[in-house]
Structures are given as C-alpha cells and as structure tokens.
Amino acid sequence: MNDTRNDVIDLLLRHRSIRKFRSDPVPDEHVRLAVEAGQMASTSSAVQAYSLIRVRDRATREAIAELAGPQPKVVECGAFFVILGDTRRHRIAAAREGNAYDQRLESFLVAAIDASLFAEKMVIAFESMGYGICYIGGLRNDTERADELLELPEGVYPLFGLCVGVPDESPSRRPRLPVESVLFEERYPSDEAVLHQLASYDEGYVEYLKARGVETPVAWSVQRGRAYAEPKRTHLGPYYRGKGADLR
C-alpha cells in the first residue's frame, strides 16, 4: 500500500476551527452533496441513527447563539445545522410492526456515535469545497430550550451544532497531542509514562498560547486537571431520559 501523503491527508491536516465567517450563503446543492457524503460514514448495522436540521430562521439562530455562549458565529455563518441522534424512525417502524421499542444505553450510544461519524464525514466534504466549520457543543448548555425551539419529538436527541461558511480568518494550528500519546502498542501505558508524555506537550502548548497573545498561559494538563474538578451540564441525563433515552 502506498503510504505517501496525498490530497485527502493534506486536507485533514489543514483543518482549523473557524470562528469568523463571511455572510456568503452556502448553496443548497453544496449542502445536499455534503450530507450525501456524510451518509457514507460507517453506521452500526445500517441503523443510521442520525439526522440534522438546517436552521435558516434568524430569530431561531439568535436564540441558539445566545444559549450556546453567546456565540455570534451561529448567526453569522453561511449555514447552521443541529446534529441529532435520531431513534424516531426506529420507534415508528417498531410500532408499525406491532412491537414495543425497548432499547437501553447501547441504543443511545449508537445514535451518538453514528451522528458523530456522519457529521465528521460531512465536515470533510464541506472543507474539501473550501468552507470552514466549527462545532457548537454549547448547544448542550440548554437542551430543553433547543428542544423547544426545534420542536423535537420523542427519541430525537440534539447533540451539537455545526457552523459552516466561507472563512473570514486564517487561524494558526492548535497543537494536538503527539502521536505517541494516543497510539499505544498492545497495552495502555502506566500513569507515569502518560505524565512524562504530557510534559513536552505542555511546553509546546504554552508557546502556542503565548503566540496567540495569552498573557498568562496555562499548560494543557493543568487546564484539564482544573476543568474536571466539577461536573458540567448535569441536566443532560434527566433531559435525554425525558426524551425517551433509556440509559440503563
């Protein structure tokens, strides 16, 4: 197998999250093509437990932008989508066959995984057309409000938003963990080895923050160690259970 770099790998390595967009709209045919490409992502047993809603209405986008941060780019980007874990069609199919829908945590995980794989492949398609993207995890700050805005039925789970549009910035590359920190042979390394790997990454991450103008840069591992001291978005479990997800 030819292991040299190619255009696809170069495209992936050029990825940057874009937070400033021009107002140019994303044509419907580009959206449809990207969605079609996204649908070619692997899906567990052809379940295809995902869907997305394109939000065009400005008032709705403004409301989502506010609950997500606020994040003005939700309004400013050429196209905004909400990515959904979707078990609705499966529930309807079961009911038509006279069967109960009795699915547990595995079903919810499959929906979340399927939707994420679909979204990422769709993103690659958009980036190959010259668009920039930014995932909006802040959508989960207030899932009940997002649910209300989108009028979602039982079995449909809002997971994250997605901004797509023509970039109006060219940000520097945020450093990732070195390959040696995520690719292991046969067994997971010791905690000491993990900490040793993090030390050099922390140094590079601090330099990256300094270059971005951060006055008091904090090492990546310190940031993460502080971030997980308190639970986040504790409403999500009750919300998803209320939407029909059995998380047992």
Contents of the next structure:
Number of protein chains: 2
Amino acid sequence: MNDTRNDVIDLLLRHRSIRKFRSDPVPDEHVRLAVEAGQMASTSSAVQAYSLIRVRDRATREAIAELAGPQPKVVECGAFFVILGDTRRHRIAAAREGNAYDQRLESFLVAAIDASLFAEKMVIAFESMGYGICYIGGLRNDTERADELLELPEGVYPLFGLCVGVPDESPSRRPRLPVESVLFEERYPSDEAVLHQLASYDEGYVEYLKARGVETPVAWSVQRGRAYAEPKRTHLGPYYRGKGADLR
Amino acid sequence: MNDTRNDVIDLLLRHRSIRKFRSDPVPDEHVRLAVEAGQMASTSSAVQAYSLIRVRDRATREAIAELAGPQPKVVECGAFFVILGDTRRHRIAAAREGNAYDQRLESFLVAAIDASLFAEKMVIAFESMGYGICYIGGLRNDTERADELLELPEGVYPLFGLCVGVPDESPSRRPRLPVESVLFEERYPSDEAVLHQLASYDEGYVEYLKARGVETPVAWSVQRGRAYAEPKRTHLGPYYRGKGADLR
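May I ask for the structure of the form predicted in complex with a further copy of the same chain now, the form predicted on its own having been displayed?
Following is the full complex, with the preceding chain placed first.
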C-alpha cells in the first residue's frame, strides 16, 4: 500500500462547495478531460445510465437560476451543467431490436446511482485542476420547466445542476457527522446509539454556525427534526413517472 | 489553474473494477480515513442521508456473496461494506421534536444520490492508497435477506455492496461511451444523433470483448437492446416502500 495520507486524500478533504465564482470561462478541453475521468466511475453492468448537458445560453441559465432559488451562481459560474439519469439510449436500442422496454424502480435507481457516481468522479477531476464546484439540487424545484428548456425526451431524468468555475471565495469547512455516526460494524445500531452520537455533532455544528455569523444557530438534529413534517417537491414522482419511469 | 492533466486525473482514469482480491486485511485506520474523505462529498442541505456497514462476520459475508450472485469476492476481499441510503437519523430527530416524517420520492432520491456521491469519493480515497474496489449491485437481488442479516430499521435503504482490498488481477480497461454520447450542448439530442454515436462505440466494444476472449461478442447497443424486455428486481419497489419510502 502507498502512504495512507496522500495528496489525493488531501484534495478530497479540502472540498468546499463554492457559491461565488469568478467569471473566467472553463475551456472545453478541461471539461472533456473531467468528463472522461468521470466516465471511468463504476457503472452497473456497463449500462452508463447518465448524460450531462452543458448550458451556455444566458437566457437558459437565467431561467434555471430563477427556478432553482434564485441562485445567481448558475449564471455567474464558468460552466454550468445539468446531470441526467439516462435510459434513453437503452430504450432506443430496445426499439431497434424490436423489444419492449419494461422496467421498474431498479432501472430508475440505477440511473440515479450511475449518474451520481459519474458526477462525483468528474467533480474531483475539476477540483484537481483548481476549479470549485457546487451541486444545484434546486433544479428539482421545477423539473417541468427545466425539462422544457433542455428538450428532454422520455427516459431522461434531470437530477441536479452543477456549477463549475474559478472560486471567488474561500469558505470554511462545514462539519460532517462523526465517522461513528455513519460507519457501523456488522449491523445497524439502535436508535439510542444513533441519538447519543448526534449530541456531540450538534455542539460542533452550532459552533460552526456561530463562527459563520448566524445569530440564532440551530443544532443539526433540531434543524433536521423540523424539516420533514411537510412533503417536499411532491411534483417529482408524477414528473418522473410522466417521463417513463415506472416506480413500482 | 493547475496543469490540466495531473496525478489525480491519472488515478481517476486508471480505475478498473477488481474482481479478484488478495486476502490482506484493510486496516481500520485506512477505512476511517477513506470514510472521512468520502464524507466531504457534497450533500443536499447537509442532510448526509447515508451510512455504511462493515461486514466482517464470515457467515454474513457468505450469505451476501450467495444472494448477490454468487460472487465469491464478497468473502475474499479485505473489507466488505454495504452502502445505505439513510433517513433514520432524520426520522429519529423528527420524532424527538414531536414532528411527523412525511416525505415523498424527493427524500428517497436524495438518499440514493447522497450515498452514491459519498461512496464514489470514498472509493477514490481507497484507490489512492493502492486498494482495488468493486461495487456489488447484486446486493439488490434479495434486499429482504440483506435487510435481515444487517437488522435494518425503517428509513434505511440498502443500495449496493462494496468490496475493497489488495488487487490480485490487473484487468484491461472496459471502454466507455464516447464523450460525445454523454456530454451534450444546450439541449438533449435527437434519437438519430444518439444512434449514430453508438455505432462507433459498438465497434470498439466488440474488439474489447474479443481481446478478453469472449467467443461470440455482442455489441453494446445490441446487449442493451435485449436487456429490458422483462422487468428486473421487481421486489425492489415493494421492499423500499415497506421500509418507509413513500415513492409517490
């Protein structure tokens, strides 16, 4: 084995989501190289159930920035992408063979997993070149509108946006759950054990929020405990089903 | 910007899934460091909707190896993990605040995406240390059995397994789709354009299969065209719904 702590791990640990970008463009050859690196991510049985669309057009970017928040960084960053779970190629291939495409949740889930493995690997390639990135989950606020803008056909599922560009800020590290809260041995722990681990995390999280100038910082587990009483993005299931995802 | 092509990108491009491992164990400090690196992956609004279970027990590993294929590497590799989409912490936090947990597809999708971003980042950390990895999608063959073995509570969704260990083979690169087939400009291309790009990929894919000694190699798009007529893993939707995922 190589040295345990190495330059790659240092890069991985240095990640911060960047929300303020300089306007420098991201050259096509950098994008191409990052995509090629991302494509080497594992993919379930080589299905490669993902695609991405680079959006350069300013009006389209402005429309996505608006529906996602608004989030001006979608317009400001050097390169903006929409990441897609993609079963279109499979459906076209099936039609050409004269076969039906009859899949359930498995195929939608594989698309979401494949696209995410690809995106994270591509992101690390961009970061290794010195770029900053921010995923834009807010794309899912209005998938119908995003769909129209990008002319998505049946079998293509928009998952999230991605801003890439030269960072114009240097944010502090947002604390993650303690390793003990995510890495378990042999089986899933009891609720009591889970709650016990959250207490120390909550303390550190409040300190982090205070340091960022938040006036009334709320512990992570309290935030989470308030976040789920009302269903979020209820259009999402009907939208994906309308695009041909059978979620049974 | 740093040099475009760099050591990190070389590592990312070198990835091969490893299916044959030496029996060397993976020390806890390596696992801990890789998990910490993985946790620095982006996460939707800091929800961190994932966990992983390290399985050391031989009988459990044998049972998972069996249900996943059989795939002996699940027993043979130095470290085996099950990656989980995890809304359990959120549900416990909500209950403590006296709030309901009422979520739809969005929350399940976020768990699948978060867990995959985390897993891929962790995998790159392991690979930077010289380990090889293989994702085990076959875990989804029998989620009920995996669930029993790992004692998963409501709100926890097993997604895939992960073998990590010292490689005992040096496989060739499996060709990926051409960049033009996954990276689009401004909008999604026509079916004709998609099919056109697949033709050159099919050729290279057949060459790859021949070089690996496959006697009757089948082009990628033909394989795909035959793969979807019958629904796969139809138990998956009912299983996840039974674990509390409202997929509407």
